[in-house]
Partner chain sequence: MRRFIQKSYMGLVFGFLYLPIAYLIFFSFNSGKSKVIFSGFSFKNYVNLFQDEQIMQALLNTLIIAAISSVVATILGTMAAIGIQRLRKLPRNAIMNITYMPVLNPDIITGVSMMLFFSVLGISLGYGTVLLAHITFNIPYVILAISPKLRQMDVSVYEAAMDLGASPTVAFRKAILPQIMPGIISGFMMALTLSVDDFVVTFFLKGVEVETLATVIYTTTKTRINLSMNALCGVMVIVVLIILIIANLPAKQNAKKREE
Amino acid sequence: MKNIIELQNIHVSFDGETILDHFNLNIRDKEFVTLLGPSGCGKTTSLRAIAGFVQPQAGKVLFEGKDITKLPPHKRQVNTVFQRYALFSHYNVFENIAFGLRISKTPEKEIKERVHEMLALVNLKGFENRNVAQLSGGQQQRVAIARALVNNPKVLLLDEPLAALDLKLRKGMQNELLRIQRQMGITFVYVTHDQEEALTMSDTVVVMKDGLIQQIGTPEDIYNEPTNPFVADFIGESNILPGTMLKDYLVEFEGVEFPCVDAGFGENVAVDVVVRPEDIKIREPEEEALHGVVETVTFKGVHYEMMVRSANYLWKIHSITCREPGTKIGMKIIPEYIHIMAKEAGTAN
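In the form predicted in complex with the partner chain, what is the structure of this chain alone?
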């Protein structure tokens, strides 16, 4: 598939503080791409560079292969759904959605058709004459989405669109956004700091930190094969501990040798080992080589969260079976669940 947007070597800094550091990103047509990272990582800035609200000091923004770096926002064929909706409070729902069409001097009849089409798409039929201030947060968000989609953009940019909604509504809107993206068949570039949201919705996840890309991949890749401790820690919960790669397919940590599925690190090389809390099985101490003592137990609804102390590491374990604090347990980790990362953050791939 061809790239619809390319960010080439983008550099942005405000007041001498670097926000995007020679940033490169290709976004393929019709893809759902999520920029994920903690606040201040530059994800919103990259979105704004695509929309044209941020002028990079260096680098190029390409849209369908054409350089649009110097093009002002109103001449770009992308539309944005803003974080706090940014609806026009002096217009009703219909006029908010019709805004873009009125600017492009679309005939009245077509405006009516398009707006109604959009209202149907976002499930807001019959809300035409409502004052936007009277709508709930979720409804306002729908209006914002309809308003951005009415111009038939090739790319929709979404800046943490669900951040202001409560959990239940957020889940519903996630599905709805996915449906809209499939239905319209356009590219979505989605910015969020919520890793769960990123994993559920995206075709591709871009994990960012301090203006640099940490990892690009499918949600499965990112979750199962994080390239560095930051990604491992940011995407879900992880046990990250130092270990030694003895040889291909054999790793040692906490004084115990484990067979694993990774190779190519060399022999006797220090590495970081990642094990997800749900991938550790609780066994009797005599059954396993790796032992630990349960320190605390917290009930989390679906599972128990136990903090387990082994020789040098405090493990986090998610399990549906519960062991009392003070109990000695054995921990079983199968090779597929052990993920090895090279020591220097950001260089492994």
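Okay, that was the form predicted in complex with the partner chain. Show me the form predicted on its own next.
No partners, no molecules, just the chain.
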């Protein structure tokens, strides 16, 4: 699959503070890419550089191999849906969607055809004469998406468009956005700080921190094979504790040796060990070499969250099986659920 967007050595700074420094990213045609990270990591700045709203001090933005770094936003084949939908309150739904077409002096017959096509795409048929102030948040967002798509962009940029919606509506709109992207067959570049949103919707996730890319991969790769402690901790929940790689496929942590599926770290090397809370199975203490005592239990609806103290670590366990505080348990962790990471420079053993 060819690249539709390439960010090459992008440097952006505001008031002397570097936001993006030698930032490189390739985005393939027709994929759903999510830029994920905490506030201030540079994800929105990356999006705005693609849109043309931010002019980098150095580097290039390529679109289908052509340098568009100096091209103004209205001449780029991209459109943006913002967190604040910026709809025109004095226009009805039809005129909000038609706005860009009217600016480009599209014939009236074609405007009607394309607006009604968009209304059908976002499931708002029959709403064309409704004032946008009378719409729900989810309906307003659909209008904003239709307005962005009616000009037939090759790339749709979405800057946290679901942040203002309640949880149930947000989950419904995640499915709607996926459907629209598949149906339109265009590239979506999506910005969010919501890990579940990124894992649910994306073909590719780009995890960012401090203006740098930490990891790029499929949702499965990002979740199951984090490359560093930041990714492991930011994507979902993790137990991250020090260990020693004794040799290939054998690691020691909490005084217990465990077979694992990782190799290539060397022998007797300090490493970080990652185990997801849902991957720890509760057993009777005599059945397992790794023991702990339950300190707290919280009911989360679909599972219990237990904090369990072993020799030197406080574990987080998610399980449908509950043990009362003060109970000693055994913890079973199979090799496939133990992930080994090289210890970062400056971290303690």
